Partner chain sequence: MTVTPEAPAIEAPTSDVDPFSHEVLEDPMPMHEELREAGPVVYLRRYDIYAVARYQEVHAALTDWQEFPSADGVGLSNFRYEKPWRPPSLLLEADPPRHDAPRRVLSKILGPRALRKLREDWFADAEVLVDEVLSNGPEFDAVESLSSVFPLRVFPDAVGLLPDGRENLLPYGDHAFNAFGPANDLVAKGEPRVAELAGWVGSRCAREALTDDGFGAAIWAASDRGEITPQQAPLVVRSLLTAGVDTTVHGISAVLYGLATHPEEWQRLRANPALARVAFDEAVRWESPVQTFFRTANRDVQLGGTTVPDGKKVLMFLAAANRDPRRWEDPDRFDLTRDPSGHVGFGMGIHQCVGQHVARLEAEAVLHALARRVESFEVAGATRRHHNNTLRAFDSLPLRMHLA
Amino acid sequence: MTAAAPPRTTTVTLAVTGKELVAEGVATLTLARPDGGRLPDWTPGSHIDLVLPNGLTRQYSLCGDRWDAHSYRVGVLLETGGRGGSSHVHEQLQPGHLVGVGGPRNNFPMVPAERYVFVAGGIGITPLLPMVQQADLLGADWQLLYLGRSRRSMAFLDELAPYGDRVVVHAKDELGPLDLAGFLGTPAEGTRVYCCGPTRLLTALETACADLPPYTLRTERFVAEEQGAPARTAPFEVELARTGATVTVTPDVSVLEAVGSAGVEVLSSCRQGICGTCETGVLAGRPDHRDSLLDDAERAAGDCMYICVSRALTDRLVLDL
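For the sequence just given: structure alone, the form predicted alone:
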């Protein structure tokens, strides 16, 4: 019998070295290796997968000092209607506890630009905070619009205060709704707009940026975009190139579930196609991309897919598993 391939994404065990309530419903965790060793480098926009003691895996953006080689920091919003990940972090996880960590990986990279406009909605500040720090370090022209229900619920205001009027804080309970299109205006040539926040904010910003050059706006989502029906409803075959096994994916299961039933472990988190944890290489066949991450060119290339949601256009896929 052929030995099973190792898990595609490995995790390391880190210790919680700090926990702080930084806003109403928002806690930060500081993580480090138990032996004090160096952690993998990361870039603004990166996230990690937190494998919690209760068995849940959740994705959180890195929001600490990227030049600190020995610790990671993440911010976690307590979601009362969530699936239990954030409540475990807030109510159970304490300094000294151990957690599994996958990554870091970056699906929201900060690219060179003459000018940046950052737009954060609530906990969406977490991936943008390191971008602000990077833009300032590089001497770039930048501005941050930070939207929230109230100042009490908005994390990291103290860290943003030294930037002065480059940071516009808009608390809805004080100022009411914001005219987003009016604030944005017509960005100067060479501007990149980065936004992370709830769907309604992303939709409004996409509308405001509709006439701008392609790729001006880059977004990171909390919730997957709505998808139509799969391209095909018939079962299809998935060959696992490393093991030589073949599994049948029926309409009622995902590719992730099907390969898991064959004994191949692939770390996953969101199960919505928004976090990138389960990215898998495609060696043959054409995927039916159903994620909210890949752009048109990446979809056309067809050399990777997110197997928690994406399926097949062809009768057979060969995956790098």
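If you superpose the two forms and keep the largest set of C-alpha atoms that fall within 1.5 Å, you have the rigid core. All values derive from a computational prediction rather than experimental measurement. Numbering follows the first chain given and starts at 1. What changes on going to the form predicted in complex with the partner chain:
- Comparing the forms between these two forms on their rigid core, the Cα displacement of Thr43 stays under 2 Å.
- Comparing the forms between these two forms on their rigid core, the Cα displacement of Gly263 reaches 2 Å or more.
- Comparing the forms between these two forms on their rigid core, the Cα displacement of Gly18 stays under 2 Å.
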Second form
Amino acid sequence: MTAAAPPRTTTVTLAVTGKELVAEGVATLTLARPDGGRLPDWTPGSHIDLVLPNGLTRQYSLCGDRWDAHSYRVGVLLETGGRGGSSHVHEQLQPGHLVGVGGPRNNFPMVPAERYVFVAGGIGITPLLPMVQQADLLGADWQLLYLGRSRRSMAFLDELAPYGDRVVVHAKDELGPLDLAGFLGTPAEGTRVYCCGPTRLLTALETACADLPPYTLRTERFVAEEQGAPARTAPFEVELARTGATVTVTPDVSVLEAVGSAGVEVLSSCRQGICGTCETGVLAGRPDHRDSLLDDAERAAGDCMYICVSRALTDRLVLDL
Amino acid sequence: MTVTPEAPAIEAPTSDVDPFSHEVLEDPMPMHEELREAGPVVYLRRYDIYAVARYQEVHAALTDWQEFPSADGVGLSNFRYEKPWRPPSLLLEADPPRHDAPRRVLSKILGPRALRKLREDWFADAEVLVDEVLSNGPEFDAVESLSSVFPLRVFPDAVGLLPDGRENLLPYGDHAFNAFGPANDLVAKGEPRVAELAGWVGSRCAREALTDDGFGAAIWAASDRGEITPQQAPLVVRSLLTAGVDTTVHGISAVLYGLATHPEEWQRLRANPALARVAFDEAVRWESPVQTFFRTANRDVQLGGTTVPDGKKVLMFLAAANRDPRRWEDPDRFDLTRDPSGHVGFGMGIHQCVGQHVARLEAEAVLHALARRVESFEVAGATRRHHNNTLRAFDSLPLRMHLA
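Got the form predicted alone; any chance of the form predicted in complex with the partner chain too?
Following is the full complex, with the preceding chain placed first.
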């Protein structure tokens, strides 16, 4: 080869290039490639996996500018009583540190509509912020209801200020509880309601939207609990069912590369878990999905994986190769 | 000090080539090499455009949708200043955020998981077709008998088109791909039928015109769920019909041509039919059925050490990038031991061909069926190229088969 192949790992390693306390208990991190290169594209509603130096993996919504191909921004709420992910970010992580980043993936995509109502509860503002920017850019009719305990704890108020009265800020310590159904009223036909926030808020909104046409309400529950075991950093074994060969996948190579070195040709293309070319059947073991293609049900099924980026949760995977 | 206004100097080397002349369309390789060697970015005087022919710059322009957007058209025509000949594609001729939802919907419908249920049928269809073809004797024209037949057997059914009018698909696609180039004789040739063909294609995109079990119905179902709007659904169906036929036809011709002219690679494939997918992608790299696409600089953009001025078109030679010796070892060789991953024959970035898995599956089915019956084959006579402003194609590819 005339061009040296870049090193490929499960996650890209990004550098923390900025850290800012933007509200009480809310820090934003800016992440970039150490070489300044382009990051994978994303759409509003996308999240990334942050693989923290302490071994924990957490999902955070991207809340920066998608036109900036060179940095990601996430907002992280310090969860008192959490299991150490957010406190690590708040207390340990500093500009210059390296973190593993998987994704981005979008389980909360924005659909085209004439009108949007966005409802954010607390840190639930993060996925909605790029949506608001996009709705505005498209000239859609939109409104944002942003709920929080107090203005001190609500991030991005300054970034939202230019939108004027399209943004309704409801701080509980000033205004008390909000009549959500009264606020919503009967949205005009074709309105899409996007909500991210604590379960209580989502449940209230589901009730308020119960009589609206199907697919009006779209929600994302932010998941404080970790979704799976932490991504393993230890090597694992991949058995190739058709040949019976077993290869060891070390942390510095992808499954694709490992099976390739064992002489098994698997076609790939994007090598970012975006295009799906390298789809491979999984016969046994649990994949650690790192792609941007599968939805939650497909990920849970675990019967296929994209071996350019995905790895293993179990010590051994048996692949249909 | 006074500043005299003058035309900004062109920083790039300049060239007078016409990439859309018949001479070049017949054999584009010498011009590709000339442009690659001239520099990372070359100014083409004839069309007042910038061209990139090296892998690195083509890849960079393809992936940088922020600076090289598609909504001004991916052909020579600049939609900033000219009215497109048809409503712009929501996939190809759109940028984020408008591009997001149609792309998301279509990539799910055409994704490898969704295609699994077609696999068995298409492999069986290919067996039947190859039987038919071989029963008529060992010599045939691969374009006429295989590569333009198989996609038209399986793909329109998969989309859910009714039987009538399918003969319009190839002429419509041929014109659509010609129309990305300059208004030359190839475009003029198609123009008399544009209204009729565009009208027919448009009428096939309506919900009522589609069966209830195909890709088309799945697109309409996505609009029922609000994932795209009912106004977008027919245009998304249209993208399937425009981009999904000619390209696959030429891709299958390309892989047959590669294997016919490299008999040792056919033996490799026969010994290991799982190589069919690699063979097809290697053919897409080697022949690049889609030769070129354009982008437009949306401000003064730095590319390969040159400033491409705001509003100027950049012509990306996917075919030249796919044979750039800076990226590929022995690039002119059709080689199944090569890893063709990373070729830009399907594009790269957010506009990378959304139907690539469909094309691969079609080619794989044809190659598997041939591999079971054919010991070896070769080109049996003079081949004839079909000229198109965007596509690299054969009109005629005579083959002689030696059965196993």
